[in-house]
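One chain follows as structure tokens, the form predicted on its own.
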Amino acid sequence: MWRNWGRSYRAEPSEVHAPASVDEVRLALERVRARGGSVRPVGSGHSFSAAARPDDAQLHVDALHGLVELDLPARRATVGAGTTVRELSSLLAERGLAIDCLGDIDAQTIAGAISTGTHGTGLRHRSIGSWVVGATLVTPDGRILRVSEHERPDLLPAVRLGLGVLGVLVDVTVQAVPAFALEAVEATVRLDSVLDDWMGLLERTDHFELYWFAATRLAVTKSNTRVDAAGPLAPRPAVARFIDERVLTDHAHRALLAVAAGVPRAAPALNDLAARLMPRGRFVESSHVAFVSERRVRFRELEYGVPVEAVPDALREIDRALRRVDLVPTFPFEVRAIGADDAHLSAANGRATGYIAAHRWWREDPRPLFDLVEPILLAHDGRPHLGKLHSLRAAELAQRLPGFAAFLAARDELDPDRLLASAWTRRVLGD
């Protein structure tokens, strides 16, 4: 049985393929195609949506792994599609390079991360997929297709967020940047002070995000400033990291969630406590270390991208709506901002975007929270993150995603027989 990390979906695939070479990928697709079946590629299972859930067969890319080619003068690295973001970051760091902007989870395969629209934060920066300058796919009919700035460049905006429906990624080429470090400052502040200065904070800070705890007026801000990687680092001490990542983030957080689930009236006080315990002060670490946070407590997530300037109004409206129905989720809302990109299915396609994410502990029903938050974000011209939970179908997505029609055209060319389809892809992309 397969389950995703957030435990929102599971499946019992009829077949599981784990190819260790391009030829084995071709053979697996040929076998499924010959019997009239379907297959879904899967990475690390970190999507909260059913993007990787198969109706029939499943194909893992884990064995397609490691550094394939490095062009150091051009700062470009080609890695196997099953290489995790963490491993890619380490490979680059050893050579004085880095990914420009990472999310806070790095356990995904690079194929899964770009196929679902993984992003970090930073108004002058873009999602991981934006840094993909080339990729090799095995198409459903068994062809080897190279997509790059020089070979089928028209397909790059589709491949940069491909949902695993264009072909099976076997390698990915990323454009890296010189290695850098981050001076991170985390603090508990008044929510209104952040929202009143939202655009100013984004413009003054390289990578800014906030966590807001419902039923409180508190936010935890994380401000990361880029500094020279050759300069002195001031990493978190090992003991402090252990206390933060294992004691507070894991055991204490899980205990607070259990108490709030059993005694809902305690949730506001527990959120206030969590907001005051969460910050870790100031530290300076290599970018691929500072960007990332441990996520040991499982949750489910809905995330929408709205025009970046709409974030304060949207968040205040969510606050008012939660208070009206006396709903107090005990996971914080996460708010980030990212620059515009060109991926057809990206929530940030063509516009600077503020992402607002709602979370619910995996042992609690997320629907009351998500059903309240989603209409508010839609009313603010929201576009769903397709790797997260949402309720939209193909016709609605076609109205909200500017590149939707172009993506469908690429899919029709590469998989006209829908070998890579599933119930989920039919819902979000149509037949």
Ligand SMILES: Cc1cc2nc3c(=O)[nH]c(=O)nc-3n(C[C@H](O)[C@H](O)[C@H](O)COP(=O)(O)OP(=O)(O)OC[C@H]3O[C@@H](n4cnc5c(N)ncnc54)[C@H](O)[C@@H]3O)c2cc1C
Given for the second form:
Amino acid sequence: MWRNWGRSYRAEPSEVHAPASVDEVRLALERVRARGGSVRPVGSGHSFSAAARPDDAQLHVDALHGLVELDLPARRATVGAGTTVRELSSLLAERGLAIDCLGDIDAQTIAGAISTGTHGTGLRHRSIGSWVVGATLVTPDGRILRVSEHERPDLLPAVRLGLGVLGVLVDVTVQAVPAFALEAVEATVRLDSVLDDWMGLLERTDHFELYWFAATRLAVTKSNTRVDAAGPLAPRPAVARFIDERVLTDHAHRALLAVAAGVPRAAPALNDLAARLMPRGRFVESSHVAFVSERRVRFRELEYGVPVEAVPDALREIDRALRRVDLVPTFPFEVRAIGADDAHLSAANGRATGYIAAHRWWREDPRPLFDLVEPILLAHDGRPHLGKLHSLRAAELAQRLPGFAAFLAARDELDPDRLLASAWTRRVLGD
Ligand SMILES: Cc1cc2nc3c(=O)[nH]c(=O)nc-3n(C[C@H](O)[C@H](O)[C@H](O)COP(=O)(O)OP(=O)(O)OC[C@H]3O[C@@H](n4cnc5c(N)ncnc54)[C@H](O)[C@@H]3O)c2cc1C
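What would you give as the form predicted in complex with the ligand, now that the form predicted on its own is on the page?
In what comes next, the whole complex appears, and the chain from above leads the way.
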């Protein structure tokens, strides 16, 4: 039995392949193809959508992990596709390098992270996939295909967000940057003060992030400024990390969620309390430590990218809509911004993007919240993050994602017989 992290999907794969070499990947694909089946590659199962759910066989590349090649002068590292982002960050840190911008967690595999468009925050920065300068895939017909700036560069914008439908990634080459540290300042502020100065905050801050507890006028902001890695670090004291990650985001929050689920009227007050209890302070840590946190309370998430300037209007509209229906989500909305990228299926394709994410505790039905928020984000020219929950189908995605047709052409070339298909890929990409 396989389940994703958010417990939104489960599957009982007919076969589970765990190849330990490129040849074994090829053999696994060959075996499924020979019996007319289908197979889905899976990473660490952190997608909220059914991107990794198999209808038939499943293939893990966890055994293909670790450093394959390092070009230190060019700051390029090739790692096995099953390498987790955490392992990749450590490998790079040991060599004075780092990934430019990470998301909230680092438990994903590098193959999985890039395959759905994982991003962090920073208007002058880009999603993790945009730093992929090469990748090796085993294609459904058993070929080894190298894609890079020199070999089939036309396929890079597809491979940078490939949804596991182009082939099985066996290694990934990333462009790293010199190691850096982040000075992080966390604060509880008034929501309006953030929205009124939204673009200014993004322009003045290297990595700006906003959490908003609905039904309160409070926002928690995290402003990360890049500083010299060789400078003095001031890490979160162990006890603060313990309070932030284990107590606050785990037991205390879980208790608040349980109370709010049973007594919905208490939710606004509890949200106010949660906003006030959120971590605050200042610390300086290596970038790969400061970017990420542990997420111990399970949730489900919908996330859309909108043109970055549209974020204040979209959030205010969500606020009004929530008040009209008296719905108080007990998890904060998370709001980030990222620079444009070139991945065909990316929500940030060709435009600086503000990402707005709605979360629901995994034991609560997310639909009332997501059904309310999604049309507002769509009306603001929203494009879904394909690793998260959304209701769009292929025809609607074709209208919204400028690279959709080019992606389908790459898929037709590499997997004409749809060995890598599932019910989910048919929903979002068509047959
Ligand atoms: C707690 C939490 C926090 C998160 N934070 C962020 C965040 O800050 N920013 C953000 O953008 N997203 C975030 N996400 C979403 C997450 O980063 C993505 O869903 C990511 O794709 C998960 O990677 P994974 O290794 O778990 O891949 P999976 O979910 O297992 O798979 C994702 C996709 O990758 C494909 N795939 C996996 N391995 C291969 C391979 N070897 N070859 C080809 N295709 C492959 C799968 O077929 C599937 O389509 C978060 C998720 C969780 C649960």
